[in-house]
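In the block that follows, a single chain appears as structure tokens, in the form predicted on its own.
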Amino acid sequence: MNFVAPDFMPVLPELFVLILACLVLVIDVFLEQQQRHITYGLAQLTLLGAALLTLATYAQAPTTTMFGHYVKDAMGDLLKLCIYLASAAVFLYSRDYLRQRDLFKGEYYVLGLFGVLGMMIMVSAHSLLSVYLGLELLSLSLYALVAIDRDSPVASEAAMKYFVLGSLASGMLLYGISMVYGATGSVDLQVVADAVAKQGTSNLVLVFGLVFLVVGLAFKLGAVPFHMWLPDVYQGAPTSVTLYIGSAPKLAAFALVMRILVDGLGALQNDWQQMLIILSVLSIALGNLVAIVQSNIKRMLAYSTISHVGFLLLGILAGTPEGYSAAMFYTVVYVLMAVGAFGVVLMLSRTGFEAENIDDFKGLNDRNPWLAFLMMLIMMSMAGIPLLVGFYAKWVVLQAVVDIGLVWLAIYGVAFSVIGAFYYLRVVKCIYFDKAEQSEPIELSRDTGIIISANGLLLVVLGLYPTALMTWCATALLN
């Protein structure tokens, strides 16, 4: 039997990130603490190189390689470009924060790059095996990142909770994968899709496999009632790590749901649609209601994330091309808002002080008017205020739900959006109407100031002109 080597051209970005991450790991060993900026620079160059390779090989048509385990398509390439941008912003925002706390080490950037590699594999997975491989690579990197501050008992506790519950979720997912494999005889998503179309719900093993897969995915997304890890991890992890967890991995999670439920188990849409309706209804309600009573802004943003996951699921459960593109658009927009929100929290923190409470934002307008304005834009966009992109993102998701006749679900989403606006506007009220408890001016490095400004203003630009990004998402999914 002759061995036929797979085509490595489609996987060039992944190979590049893998090689550079290993190189950064080795180089960092020989660097002194004052030379650690070299590690940071190499990490950013890795993301830039991967972005250029992805653009150079941008998929015009889906290409499968690596013996059917990897697919290169337009959806994967668009999500990867968004992952690179989000990760680059995370690395930049975290730089000064890490340096002030003696955490400016190569481990943060190496683990971050391996996490990016895991996300890339998840995004381009064409089999249940590569789905699991990418997910575990990302998860293991995140467990270590949460515990990166070894002297913090809170971070260690958060890492342990994350590890235990994450392992439980991985076990659920693996159990579901094994059941689907047993029912269909393959892990290739195309073969699985064909087998599922023939068998339908007549195969009880396949139905149970679907349930375990949805539970595993809900854990990874942080959907209610599988959300218990998310607020504790967001609060306990160093803010730079919370920024990482709360941004780019959401893009990979969206891809994971699309690959497994839509590409692999699309024939069972009526079954998983009912489960996603329950998850979205619970997530939207609990996320918005519990966020109202939070005084810790990281915990508030964690519950905010849960409510946003509920909206994301609304687009997917619609089961239409418009719903999928709306969910993809929503995910990209949410990541943009989350990077900005946690970025501002990072910038308010300084040596010996963590800006973790909402009260820490009091009088921010007196200390740094521009940063206050950007935070206001981010909060109002998250609340879904018109003319900002958060409003349009919610609008297209709710429109997709209305188009399939679930008007009650759209009304439900609107009602809880109004309720949720309260805790976002409370932060704006603290910024502009409360007296400052801190008097130190907030100074930003020039590159950080430029990127956070672009981050905030992009919410306005995309809110006024959302068509280009929305069209790109729709086109990528049709490819």
Given for the second form:
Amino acid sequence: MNFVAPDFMPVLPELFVLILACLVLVIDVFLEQQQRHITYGLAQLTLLGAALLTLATYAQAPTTTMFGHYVKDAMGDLLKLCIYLASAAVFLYSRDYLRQRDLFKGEYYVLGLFGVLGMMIMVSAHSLLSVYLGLELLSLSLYALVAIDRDSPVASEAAMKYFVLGSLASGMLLYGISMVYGATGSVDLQVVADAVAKQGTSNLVLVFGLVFLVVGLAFKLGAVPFHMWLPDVYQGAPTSVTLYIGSAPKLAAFALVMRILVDGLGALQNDWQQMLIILSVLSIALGNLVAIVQSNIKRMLAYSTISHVGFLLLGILAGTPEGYSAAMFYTVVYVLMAVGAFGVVLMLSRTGFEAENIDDFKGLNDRNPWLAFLMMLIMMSMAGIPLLVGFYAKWVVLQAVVDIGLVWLAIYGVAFSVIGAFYYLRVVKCIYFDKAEQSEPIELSRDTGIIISANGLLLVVLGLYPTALMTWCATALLN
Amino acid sequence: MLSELPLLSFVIWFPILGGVAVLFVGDDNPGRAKVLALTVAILTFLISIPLYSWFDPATAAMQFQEFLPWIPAFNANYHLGVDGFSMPLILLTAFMNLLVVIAGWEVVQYRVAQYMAAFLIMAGLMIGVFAALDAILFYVFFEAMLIPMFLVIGIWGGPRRVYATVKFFLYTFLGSVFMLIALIYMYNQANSFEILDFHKLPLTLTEQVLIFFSFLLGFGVKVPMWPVHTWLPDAHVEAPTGGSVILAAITLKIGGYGFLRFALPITPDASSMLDWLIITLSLVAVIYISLVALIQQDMKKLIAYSSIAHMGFVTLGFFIAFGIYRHTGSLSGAAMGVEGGMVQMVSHGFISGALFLCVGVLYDRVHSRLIKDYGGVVNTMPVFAAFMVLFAMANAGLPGTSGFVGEFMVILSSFKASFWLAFLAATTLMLGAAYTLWLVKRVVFGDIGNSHVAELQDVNTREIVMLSLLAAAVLLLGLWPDPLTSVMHTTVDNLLQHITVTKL
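For comparison with the form predicted on its own, please write out the form predicted in complex with its partner chain.
Full complex below, order starting with the chain above.
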């Protein structure tokens, strides 16, 4: 048996992040607390380097390597770029918050980078095995991150809950994978796809495996009825970690669904479409309805995430190339909004004060008009009001479901988006219409201020001209 | 050469960018912000005038067209253009925007820059609604305009402003999202979001009926038609004066315009089949809502209900056309109904705006909107009283004012469809006169009601300018409506020729 070295060129960004993450871990050990910003800088450099490497090797046509376990294609590369960007913003927004809470430790960044690595593997996985490995790398980093504030009982509880439920979901996924393996004899997605196309739904084991896979995916996405962990984790985790969980991993989760359901089990579309419709219908309803009664902003945003996942699924379940690119556009836009929303929540917190409740937004217009304006943009965008990019995201997924004749589903979606608008408006109401309970103005460090401004204004810019991003998503999925 | 300028883009984006600039001047510089806002508003109005003077009334084709690819994946384009329906409404918007800026000059003290910016941005968006020829572009402007109005009512409004503004937002949002589904559905058939392509799109009767109802929801809420009108009195009462003026003068017109641009030409068979429904709802608005207006204690609420009743005339005029055509086969008779509706829209824009400004003038001095807190205002404010009586008469439809022209045209054309319809519609002349004149009697005439009224100062120069501009418009349109009707003749004829041909 002779060993042929695989082609390492396509995995260059992953190798770079792996090496740098280890390096950061080592360097961090030798740093004093006041030198911790070096860790932060290195983490940002890692993301920058990875972004440059990805850009330099941006895939024109898909190439597989690592014996078919890994694929480099345009969808993966585009999603990776978004992941770097989102993570860089997360690291930046979190910096001051962590510093004020004595959580400014190397672990946050090391775990964050390993999480990024996990996401990269998920995004580029070409076998059920590598998908699973990436997912576990990400999940383990996240479990640890949630518990990073060791002295907080709420955070520990959230981490425990997350760990138990997350492991359960991983188990489901693994069980599904094993059945698919049993039915098709391979974990390579291409082989699986060919085998599935041949056997179709006649193979009961395959369909059975599919159900478990969908359950596992729904857990990871946070789709109803597998959403229970999401609000508790969002609320319990330190806000900087909530920001992390709520942003880039959604991109990876989208890729996960695309790889497994579309690339691998595309031939079973008729079966998973039914399941996704149910998940989507339930998520849209429950997410929007329950968010209305929340008073905790993190919890409200968690339920809003659930409803957004429902909309995202609309695009995937359409099962058309337009649908997939719509879902991808939706995910990217959602991450952009989520980063901004949690970012503003972070910025409202100070030493000794945790911005947790919607009431903490009261009178923000008097305390910092610019931040108030940005938050208003983000909320309106989440509600799907035009001139902000959130509208186009909703529009393209609705277009996708109307295309396949599911007009009722589109009507259902928009009806609930009106209900959803209410709780976003409530935040705007607190910001603009209510008197401030605290009067001290909110100061932002310069780099945070610039990036959150760019983040908010990007919603308007993309809202005026969404074509560029739409085209990227569409072309990335085409090849 | 000059006519090739992207005029429409100018009128849309200039106030929006100007509003952003005002925002950046900031609330710390209220004086500078106000001057800048006024400059932007005046320039916007000036830029909009060539739209009228260079307009060719002989053609029904879209004019001042601009076309840029926008979202090629869905064949949605930045396509602008105006015809005889949209051009007058754009001018009306630019004009009212200027008045609102003047009206807020001394009155608004809290966050002046944000106030002015909100109105300028809103004006640009509303002009965009009228100018858009692409359905998605239309929808984008149509919805985006909710954001500034939501903030205006919520920040500068009265005590129950939060309730009113959230109700306003959700009501109109709910109405319009279903329209989005209809637009997407039609795109799938026409492979284009061009409104003019939708006009030509063949649709079965079932499709037409469903699409018609989605339009009815979207635009009926905006107009507003009974029974989905309840957001309007709340919004009007709580909104600051400027907000009420824009709501009554422009926002409601967008609903009426939507019927002309979308519902009638895209679903002519459904509109013809269901015209009885709209006519019934319009008559309910005219009669029942007028009676409701009669018993109001609050001046703003009274005018709000009167707006609903007057807008009932607009929808009546649009949809009576089908009845006339069926009854007499004459297109020119039907044309009078549609034209009457259009004249009524423009006229109501002036009159309702003026009345809300009058209430604003009183409110700024006494800080009450209740009728019983006034009485004998004429004794202390004679100049103001003259204006108020003029606008009230116009609201009641006195000949010689613009209010008369539209109502008269609609009633006259109703006769051709059915005597009883005309009879019911004509009750507005009575009821309208009743509630308006009673309002004037209680507020303006009589003995000085209380010490507040005794201390009233008459209108100052700023207020005289603003009210005179409106008075001139009301009288001009009333005595000589031809400049308005002549630009829309061809467009109306074209519309009627289109909608009387079945799509089935």
